[in-house]
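Here you get one chain, nothing else, as structure tokens; it is the form predicted on its own.
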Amino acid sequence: MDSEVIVIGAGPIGIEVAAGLKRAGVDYLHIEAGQLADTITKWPRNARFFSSPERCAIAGVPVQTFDQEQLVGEVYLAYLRNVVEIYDLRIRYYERATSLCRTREGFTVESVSRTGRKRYTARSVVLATGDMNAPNRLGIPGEDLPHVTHRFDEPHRYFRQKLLVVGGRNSALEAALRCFRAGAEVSLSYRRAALDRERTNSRLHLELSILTGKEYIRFYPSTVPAEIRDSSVVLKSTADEERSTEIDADFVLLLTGFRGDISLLREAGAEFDGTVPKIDMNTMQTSVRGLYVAGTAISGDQNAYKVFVATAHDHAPKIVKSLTGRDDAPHGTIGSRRYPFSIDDIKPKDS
């Protein structure tokens, strides 16, 4: 065996798993398809987390911010680099896992990097590959035009331009709000009849409700793009298929969510409920003995984001305990840095 455990993916939870394995003295190998926390490097500039700093902290290393507010992506990347250096974690960057096969002794992982193809063996594998590997495409005419994108990077490019934002979750609302403030003429298309208060950040929901109510941002509820043209978009009604509207648009942001890559899990023989892997939540082990999943990757490729970094901190200690029998509790004794946190804590409470 090349190692006892192979960890695939070096986002926050992948790093947390690696730190736990190193503390436990486990011989492991860690590969990452891009750079450290590659998904976060693709976030819009200066995008803020919705979770508080203490819930974004990993591996027992606290996060302090100069303004005591939510972290921005760039600050968090610096923090993650610091965690990797504190623990001196050895990660093979820009090496993509291409195959995962079950063997009699464990697993075989094949990968490709800039220096060629590699093959590793291990008794166990931890997949921490996230859930944002590829955008949810609409499959409509014009989706690949140069003024159309599935990722929002920064608002300046849309200054005094007519921008259509498609979507109704936090990423779409944040992009619409930031571009409006940067001087864009923003329209918002959403397939539902109204913005969902329970599925969006309360601040974003409030501000967008005010701006759309006053028509500073034009809102097209119950619509989906049917065709994107050079300078306009045809919106089709989801309530009445016979009805459509054509609106002017210099740029189009299709913020319709992302999906995870579940191909490695399927190749290894893991069982699924639909597209969600079956996991023992006490150990994070899949139906394949020795194959674990951590972080937002447990959502499979579904577009229902029920797992966040903030609610996945129990994954690493569960995996370490399953592999070694050792508890891997976070360092420190301050209660506010260690309090349990789950998706139920952020659900709206009935009044």
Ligand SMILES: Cc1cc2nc3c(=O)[nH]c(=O)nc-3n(C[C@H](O)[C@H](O)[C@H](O)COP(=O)(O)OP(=O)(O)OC[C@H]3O[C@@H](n4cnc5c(N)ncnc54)[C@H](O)[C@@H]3O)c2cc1C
Given for the second form:
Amino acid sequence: MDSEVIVIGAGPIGIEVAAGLKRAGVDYLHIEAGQLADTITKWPRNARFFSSPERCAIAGVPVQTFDQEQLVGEVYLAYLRNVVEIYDLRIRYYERATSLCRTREGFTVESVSRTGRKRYTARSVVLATGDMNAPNRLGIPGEDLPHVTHRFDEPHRYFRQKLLVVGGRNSALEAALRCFRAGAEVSLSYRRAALDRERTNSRLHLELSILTGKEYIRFYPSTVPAEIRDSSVVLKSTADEERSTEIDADFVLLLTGFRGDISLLREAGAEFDGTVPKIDMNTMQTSVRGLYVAGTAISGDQNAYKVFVATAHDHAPKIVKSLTGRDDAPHGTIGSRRYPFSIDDIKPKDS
Ligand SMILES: Cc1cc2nc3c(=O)[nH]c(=O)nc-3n(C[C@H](O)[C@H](O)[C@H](O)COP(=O)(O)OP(=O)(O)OC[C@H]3O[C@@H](n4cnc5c(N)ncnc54)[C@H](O)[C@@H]3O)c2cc1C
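Could you drop in the structure for the form predicted in complex with the named molecule? We only have the form predicted on its own so far.
Following is the full complex, with the preceding chain placed first.
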């Protein structure tokens, strides 16, 4: 065996698993398809977490912000680099796992990097590959035109441009708001009849409700894009198939969410409920003995908006316990970082 455990993915939760394994003295190998926390490197510039800073802290390393406000992505990346250096975690960056097979003794993992293909063996594997591997494509004409993108990068490029944002979740509302403030002429198309208070951050929901109500941002509820053209978009009504409208757009941001990649789990023979892997939540083990899932990857190929860094801190200690039989140190050393926390804590209470 090349190692006891192979960890695949070095986002916050993959790092938290690696730190737990290192603390427990487990021999492990860690591979990451891109740079450290690659998902977060692709966030829009200067985007903030919605979660509170103490809930984003990992592996017992406190995080401080200069203004006690939510963390900006770039600051969190600096913090994660710090965690990796404090623990001296060894990660094979820019190496993507391409195959995962069950063997009699454990698993083989195949990977590809700039320098070629590799093959490793281990008794157990932890998949911490996230749930944002690829955008949800709409499959409409014009989706691949150069002025159309599935990732919001930064608002400046849309200054004094007609921008259509498609979507109704946090990422779409945030992009619409930031681009509006940066001087873009913003329209928002959403397939539902109204912005959804249950599924969005309350501040964003309030600000967007005001701006769309006053028509500073033009809102097209119950619509989906049917075709993107060079300087316009045809929006089809979701309420009435026959109805459509064509609006001007210099740029189009399709912020309709992302999907996780479940191909490795499938290849290893894990069982699913639909496309969500069956997981024993006491150990984070799949139906395949020795195959664990941690972090947002537990949502399978969905971007379920139910698992966050904040709600996944129990994954690493459960995996370490299952592998070693020993309790790992609790997440953080400060009471305020250890309070029990679940998705129910962030649901609006008065609806
Ligand atoms: C603007 C924005 C704001 C957000 N705000 C919040 C928030 O407030 N709170 C919150 O908790 N979350 C937030 N998120 C989501 C956040 O990005 C995820 O919750 C977090 O990154 C999940 O951590 P993870 O370690 O489970 O997975 P990820 O961070 O997605 O890490 C997975 C890693 O696995 C790697 N990987 C994938 N496939 C392979 C492979 N085959 N081989 C090797 N490596 C692989 C990826 O490159 C990646 O580095 C936000 C997202 C965005 C875009």
